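The chain below stands alone and is given as structure tokens, in the form predicted on its own.
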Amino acid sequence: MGRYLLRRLVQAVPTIFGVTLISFLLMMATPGDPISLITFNPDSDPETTMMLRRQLGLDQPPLMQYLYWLIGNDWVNIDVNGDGTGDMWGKRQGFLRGDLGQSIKYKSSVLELILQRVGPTLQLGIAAILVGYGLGIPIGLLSAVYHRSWIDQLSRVLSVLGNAVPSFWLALLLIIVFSVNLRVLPMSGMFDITKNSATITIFDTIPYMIMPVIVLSLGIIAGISRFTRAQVLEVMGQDYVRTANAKGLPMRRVRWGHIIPNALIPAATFLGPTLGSLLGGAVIIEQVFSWPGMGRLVIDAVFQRDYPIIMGSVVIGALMYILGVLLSDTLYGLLDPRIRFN
């Protein structure tokens, strides 16, 4: 298992920086970049707007660029003037050696601003997976063992809706309904503005969480009931299932001892993906309940063309992926096994 584990992450660099490239790349060639936002001034003086665009290096072709994000450019001299004196303005090590760069919205460090973001965006999606896993396992258990009951309709009505309901619709739907009519629940943020925020605790944020928690976990448990269903309904017709019947054995030992543990093995490479695509489910979300996390950031970096933001959000997305697959993979082979990894 050792050497698996080290041959996936010796795989996963290679991966890594095909992302970075690519995302690299498509983020260059849309339209607009940070200066004209920023300059965005008739009267703009030019000398000044190709100043600052030589201070942010965007001066240079994209693969330079791409490259100078990579390995820094500490080992350039950077002609921030103009007239060939030469600056160490915008001095970065590149994030092979742990530097995101620097924000151009907030004039802060990347990564220090992820790190204050990535806390809450977890706090989100992992609640939600657990209320997708918790929901969604017993929903296709129950809908497999009463197969063609109305439990079995019920749930893939249910299912289809899950996976059909557009996420921004439903979130808006439910402000609406709890907060603005029945305000039972707060509409936006994270906690009590008005409270200290040196003692806010998780307990506190609970009220918050919970419209967003079921709009993210609302697709968790459409996907994860359908494909425990087939899983028990295709384990239900194997030889051993047919064997133990003939036995004797009674239907709670046949499915508690042989259908359902046999049946949710697969079940554990959803995890990983779904970890992985925390991220990327908690941008609309994030946007619409105001959550701060990591969503909200990468929203704002984008409308104001900000590049070292939108490069560090790739980077955590693409690990938190790849994370999240290792951990499938792992975990499938430690529940079945039969599962050698040579």
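Worth saying up front: this structure is predicted, and the values here are computed from it rather than measured. Numbering follows the first chain given and starts at 1. So that the term is clear: the rigid core is the largest set of C-alpha atoms that superpose within 1.5 Å between two forms. Compared with the form predicted in complex with its partner chain:
- For Val288, a C-alpha deviation below 2 angstroms is recorded between these two forms after rigid-core alignment.
- Relative to the superposed core, Leu58 undergoes a C-alpha shift of no less than 2 Å between these two forms.
- When the rigid core is held fixed, the Cα atom of Ile299 travels less than 2 angstroms between these two forms.
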The other form holds:
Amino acid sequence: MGRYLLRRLVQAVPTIFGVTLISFLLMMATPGDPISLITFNPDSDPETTMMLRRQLGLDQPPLMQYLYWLIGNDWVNIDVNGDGTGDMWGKRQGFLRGDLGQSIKYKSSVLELILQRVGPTLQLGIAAILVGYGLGIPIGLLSAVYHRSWIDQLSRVLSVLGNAVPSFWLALLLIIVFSVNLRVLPMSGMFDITKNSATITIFDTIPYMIMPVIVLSLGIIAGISRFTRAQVLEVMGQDYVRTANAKGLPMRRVRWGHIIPNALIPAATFLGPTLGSLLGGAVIIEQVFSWPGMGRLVIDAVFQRDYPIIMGSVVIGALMYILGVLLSDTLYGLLDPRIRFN
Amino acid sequence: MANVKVAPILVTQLETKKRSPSFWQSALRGVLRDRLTIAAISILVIMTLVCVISPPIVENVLQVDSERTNALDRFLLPGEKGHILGTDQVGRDQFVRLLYGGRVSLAIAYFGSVAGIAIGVTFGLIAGYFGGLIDDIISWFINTLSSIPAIFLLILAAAIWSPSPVTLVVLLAAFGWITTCRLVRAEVLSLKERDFITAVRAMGAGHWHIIASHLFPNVLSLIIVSLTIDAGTLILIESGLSFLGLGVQAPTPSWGNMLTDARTFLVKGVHLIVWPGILITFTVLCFYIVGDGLRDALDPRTSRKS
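Having seen the form predicted on its own, could you give me the form predicted in complex with its partner chain?
So here's everything in the complex, that chain up top.
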């Protein structure tokens, strides 16, 4: 198992490298640079601007800038005033040492900003996964066991519908029904802002979570119930199930002892991609419900052209996805020895 | 003489014997039997035709305008002053805007999915067939792109190249080819080991001939299914992006950007929120149903199972 994990980790390295490269190239493709945003004033002194550019390494060719972003520039003696001699050492640590640079708007560390926002996003995401798996698996099992019955038909229709509904629209409808008309659920935010924020616990946020979690989990329910259904039907056709039936095992024991465990194991592989799609889905849902998570950070950064934040979020988002896939594959390997030894 | 007598009998026997239907014939028969799929296809065709042809006609017949704002007629309810579905927050007729929006949303979905599939199929065929270093590079690229949540890439790219419908098609295609590429690559990997490919190669066929005449027809059914599913997904993605204000820009309507300001009229404009969403859901649903139906019809394995 350790070996398998190690191999997977090594395989992830080129992917992570690729992610940083792609996000850097996208940053490079943007018109203007961070400086033009800081010194938007037309009266700004060109001399000072040039010094600032040198200080931030923006005068360097793209390859050097990427290197600075990746490994930092504290090994470079920067020639700030352009007289050919170094004036100050660089301060950046680089991505590989956990430094994602500084936000232009907030003037603070990108990593800190992201870490502040990851919590709420994960809170929604994990709740949505729990609800999604908790409802999706039973629905999938039921519709496979009662194959071709009305339960099966209904769950199939619902799962296609669950994938076809735009999440933000469903969110708006829920807000109209439960917040505007029935007034039973809060419309947006994460907690009652009139309360003292020091006394807020996770339980205070539950009413605020209900609608976002419903919307986010719908896609998971749809996906996982379909997947479970297909798996169960697949397993039901296997030789060992026929053997179990042939030796006279009662149907209940065949179901719970042979079919369901074997059908559920592959559901573990669903976890990684689900995590990734949750991060993506959160971008829109957090916007609708004003939920202070990573998605909103990214959207705000996009509108304010705060590129370090965007690039940092893309990389962190991808890292979370890669870790999620790794985690779910490991889980799969643990549960099913056939995967591990292949 | 004996030979001459026997031969005509053999020929007539061959002619009267019914030929077994080809793959595509039986697939077509399968689709025609599937009433749900036929209904969904018809709805999509009608919807597309209506959105392409009718908006100017409807504007003339109903004497309404999709672009001119009218401060006095804001938030009219459906049916008021001849506005079938009411008016929006600046007094434009919602019904006509939905028709024009459908034009934009459907066009983006059709062109985006075709372009994305074209890229995906090309790379998938190349990666699967040639293998080796080419496959490694393409696979690395696929893995990298797919590990970044697509919406992150899209909003980033949309922020850089502030999108018109055309750039949006390019962006959606540029990030939307991965799934197809994966599927095609996997299929080609198993196909190229099969005997008929070995036989063709032994007869001296070139690489491109094998790819174009022997591999491509065998992944065609997969391509058709991907195309329909992708078109549905692109409508969802486009509407999400436009909703965030990063997709189709005002005043051009799309089903997504008609909901951009929805949060500001949750009370007065419920009818403005309901309709675009219903159209999106319904259209995507039709695409998915068609995709599922085609998959069942085109894949002999699934059609028997479920």
